[in-house]
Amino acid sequence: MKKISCLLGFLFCVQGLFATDGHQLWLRTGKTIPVKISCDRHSPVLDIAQAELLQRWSGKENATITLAIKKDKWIQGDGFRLHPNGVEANTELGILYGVFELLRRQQTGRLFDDEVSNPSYQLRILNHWDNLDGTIERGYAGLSIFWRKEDPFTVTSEDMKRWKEYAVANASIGINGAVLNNVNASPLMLSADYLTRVKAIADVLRPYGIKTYLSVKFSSPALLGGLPTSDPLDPAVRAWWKKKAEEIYQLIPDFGGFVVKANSEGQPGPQDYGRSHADGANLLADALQPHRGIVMWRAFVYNPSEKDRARQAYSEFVPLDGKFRNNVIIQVKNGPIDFQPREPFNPVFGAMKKTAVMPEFQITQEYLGQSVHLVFLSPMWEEILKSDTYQGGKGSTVARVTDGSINQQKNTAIAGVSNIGLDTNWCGHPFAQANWYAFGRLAWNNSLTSEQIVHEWITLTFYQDTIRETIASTEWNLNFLAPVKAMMLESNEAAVNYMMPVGLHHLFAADEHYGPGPWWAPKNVRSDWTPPYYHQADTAGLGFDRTTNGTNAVSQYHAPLASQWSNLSTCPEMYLLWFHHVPWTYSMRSGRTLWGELCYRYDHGVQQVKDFQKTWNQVQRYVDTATFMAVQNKLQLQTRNAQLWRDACLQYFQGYSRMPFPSDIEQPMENLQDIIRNDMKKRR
């Protein structure tokens, strides 16, 4: 007994040696080793970067670095070269973010002798969904760090804290711009009083190389400025964009530009004026030109009238490439539908070739678990980037076509709805911290391999000094960081498996978009709200028919990929369901039918968090008690959560089917019929 108990009191020693809130995120500062700095010049970015490598490095001590502007053809835009004694670059930004990335390596022991890295993307942007009271929609870690419903003009200490600590964070993974309010945006946004508190926000933010951006209300020439329209083409409407724009860029003279959701839930735009999007972005494109802001059109749209919602966005904004300036750029959901667990890639990206369009990603978990479930998103992103649209042929991925690779635009952007709120660990989950530092990273080099992403934040997030001097790196190697990996890695797919396999998608109970509900279908809610209108089941079969025989939304996507995933025999099976109504007997390529493929996919989705729980139990020692109970908890929810899924889609489907749950699958442990009446409660 008392060897157990100084074993158990040397582990919690240990544990508290690096107990943490989260808080530092992947930046967290081991010991200061000194090390001098060769640098000719000054500048507030500058001097963040010297800062920086002073608080932060931790290899040959007295080492001398040399930061050096100088123009290099091989480096583009904000890149730099790393060699062995320092960072060199074209502007001072590029210096910035060549330190961090020196400081990375570091950090995970990546050796390099001579090397370039240049940005995918020239637009790195977060886009926060936060409105002006302080919640955030669709926010899963508290309140907005930028607004607030109290006092919301005062700016406190603690705020600009709180902005620097953002700043930092996302300068380290080379994202240099941010939304700052919900693309549901209120006309006050423009008005002088939050504009006033945008200053106060980019002041603290532009010596780190971001941008502050705004979404604007379509109609605010009316609900703001008073006028009795906001026609696209009215004289005095184009006069108000003018001159607010002007009024934006007195105070903020490095202005990023505008998102805008027009004609799209409830949100007014152009067509309300028999106008077109380009009639709309063109408007504020305008405004914006002489400051050189741009125009973040967003190509999410879709009504009742539509037969097949996944069509929409291609049918309005394909017929209007090349009439939108040059200065917008078409934000397009990495799917069809609404950032589902798996989508095929949005045909638009294929179709468009004279106007710029970038990919919009969700970093918050709105449909995958929220701050609740462990699901590492890169891998999803990673597909999609990847996957091939042969807009000019094979090899025209969605990576290539968005970022100037197959066509020649004047902006290249990408954005990423964030997951930031005001918890203190910043996204509520210990491991969503993966999925902003992800986007940051793929968002900088969109060649990336999740496996390199996950590495890296693992490294950075758990392997600290404190760990290095207790635990060989061997042994936390092979016991910490390859089963964590690992866990991460697979846990996108697990979600995949136990929610909507094999290409189901929206099978969401009603507004929280957290549980399962494919019953959910009220009469007085528009169908292509309702889970049925996706799943289309029925005794028959079960899945959406896209091909030449349904809504012909195949037809959007370049050949090859328009017969392949028409013809049912060649379709993937990950997208099966998507494009086809599937008879329940119909063999898949395990040899199971599809109600047996269905049953095992769910099933594996519950073992496989299962497994996660146990994983997580067995690297205990490596984790502060805090950190690890907190994942422990939310493991224990998330499986669940999980069987929960698997109980309430498979006996709902089995309704239709009328088959037998397969003998070597764990059966469901809750009744269909009390699973609907705890759902029909908790929405009184």
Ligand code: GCU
Second form
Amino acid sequence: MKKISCLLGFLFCVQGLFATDGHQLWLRTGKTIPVKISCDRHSPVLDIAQAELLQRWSGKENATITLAIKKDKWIQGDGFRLHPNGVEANTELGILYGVFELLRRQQTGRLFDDEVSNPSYQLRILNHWDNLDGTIERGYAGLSIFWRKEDPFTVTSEDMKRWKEYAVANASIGINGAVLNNVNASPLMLSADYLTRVKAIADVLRPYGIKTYLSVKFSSPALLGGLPTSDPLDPAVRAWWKKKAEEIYQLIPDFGGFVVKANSEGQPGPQDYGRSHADGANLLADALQPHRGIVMWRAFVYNPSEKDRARQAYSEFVPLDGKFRNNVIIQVKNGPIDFQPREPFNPVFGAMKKTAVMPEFQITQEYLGQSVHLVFLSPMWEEILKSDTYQGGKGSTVARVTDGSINQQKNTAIAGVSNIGLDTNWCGHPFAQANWYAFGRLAWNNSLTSEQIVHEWITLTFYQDTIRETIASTEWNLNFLAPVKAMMLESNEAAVNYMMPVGLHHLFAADEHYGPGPWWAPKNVRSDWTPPYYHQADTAGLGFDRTTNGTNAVSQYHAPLASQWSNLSTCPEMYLLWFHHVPWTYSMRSGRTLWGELCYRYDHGVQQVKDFQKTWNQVQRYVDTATFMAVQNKLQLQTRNAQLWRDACLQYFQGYSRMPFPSDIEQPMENLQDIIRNDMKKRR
Ligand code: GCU
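Mind giving me the form predicted together with the named molecule, seeing as the form predicted on its own was just shown?
Following is the full complex, with the preceding chain placed first.
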């Protein structure tokens, strides 16, 4: 007995050495090593930069670091120069970002001599889909950090502490904007009480360089202001928005601007009054312009009477190119449908030449296993950013057509739908923090590789001081960093495999967007909200024909993509069923039939997750117990979910292919009828 308790005590002690609840994110504070700072100015931003250096310095003891604001023609915007003795920048925020980069370099051991780093996008923004009652649309990490139902207007010290921690985390990765509320906005957002709370939030975020923005409901003049209309050309409506903007800027002089979801999924918009998206966006742009605010007008529009949802953003927005004010940016989801595990890039990126366009990514894993599945999203975003639109010839990647390299635009921006909530570890899944981190890093530098990002994140998060003292870096690199990195880099493709391989999309059950439901099509639901609309399975084959024989959505892409993708034999297989209705017996590049390939991919996805479980089990020694157990449990669930995805989709599609399961894959564990009967919700 004594022996056992000794052993337990020892284990507890070893584990306790680096116990963490995940709240510190990638910003671990280890032992403080003294450092001297030379900086000849004071300001809230510079004071924070210095405090961060003092708190987190892990370099040479008593080194002197100089923080200097000076004009340097190589530095742009809030960029900075790192050199052996410190940081130089044109702006105070540049100094702050440089300090965080310096600390990151120390912790990850990446050396530098003299290096300039400039942001790819001027505006690097998180979109919070937080409702004023504290719930979060598509949020899987607890309630909102900004809003709450009870006592909604009191600002507590707990609120302030959380907002400050949030601000530090964002500043450390260069995020400089936060949209505080859901795109499905309440008109109350613009009421005096709520604006007072926005001011309180903005005051906390400001010294960290984070501007606040709000989502607004287009019909606010009528709903909140009591006007008879919200018609964008009505003088009273224009006056209402102008006055509202003045009221906001009185409270928040550096307010960033508005995000608008209009004429989309039932939200009101200018089309309700026979006006265009440009009329609507310009109305708000004019109200914000005197204050230098911007409008991020979303292109996420689709309407049930059209025969292909994937075509619609392009059809509605491209004819309006050049009609928007220069403080409007069209905010475009990465793919033409909706944050699916894999989509080709949205053709709007390649089509707007005279209007600023910004990418919208989804950090919260609405369609990628929510807070249960381990899915590192950076490879997906990297794939999109590096996709060539051919807008101005070869090399016109999504990154370059949105960051100002190709088109002259006043503002450049990128947005990510946040995965942050009140959970202690902020994001639900410990590994979901990596997606917040990756978004910030890619927004700062859209040519970073996922490999570099994940290397940084794992090191910052898991290679803490306490571990450094007990485990040599060579051992840690080999036994922890390498396998965990490989697992993370593979995780997105694994999810594509077990959910929707070969270009399949939107096979989700009901509207919770978690489990499989390729059969789900109740009579009273819009067909473009049901999976059969997207997979089009029949006894002849599978997939959505978007070629000239079908909806011709492929024609929205420039040459050579349009012809490459519309030809079955040159279409990349990862987009095959996105663009083509393919016979079950079609011969794939692997030599398998389409049916065989589907079976192989679904099964391979399951095997990949099983391997993730093994990888994780093998690294137990390097992780604190709580994190280890949490991730282990989630991986078990993910494996069961992946199996279910495979069994459900393959058995359902087999009803059309009428072909047998190949003998070299695992046979379904559960019968389709049982799967359909058992609500997926109960399996989480
Ligand atoms: C998806 C998501 C909705 C969200 C919408 C949007 O459809 O399921 O919850 O409101 O995207 O981006 O506007």
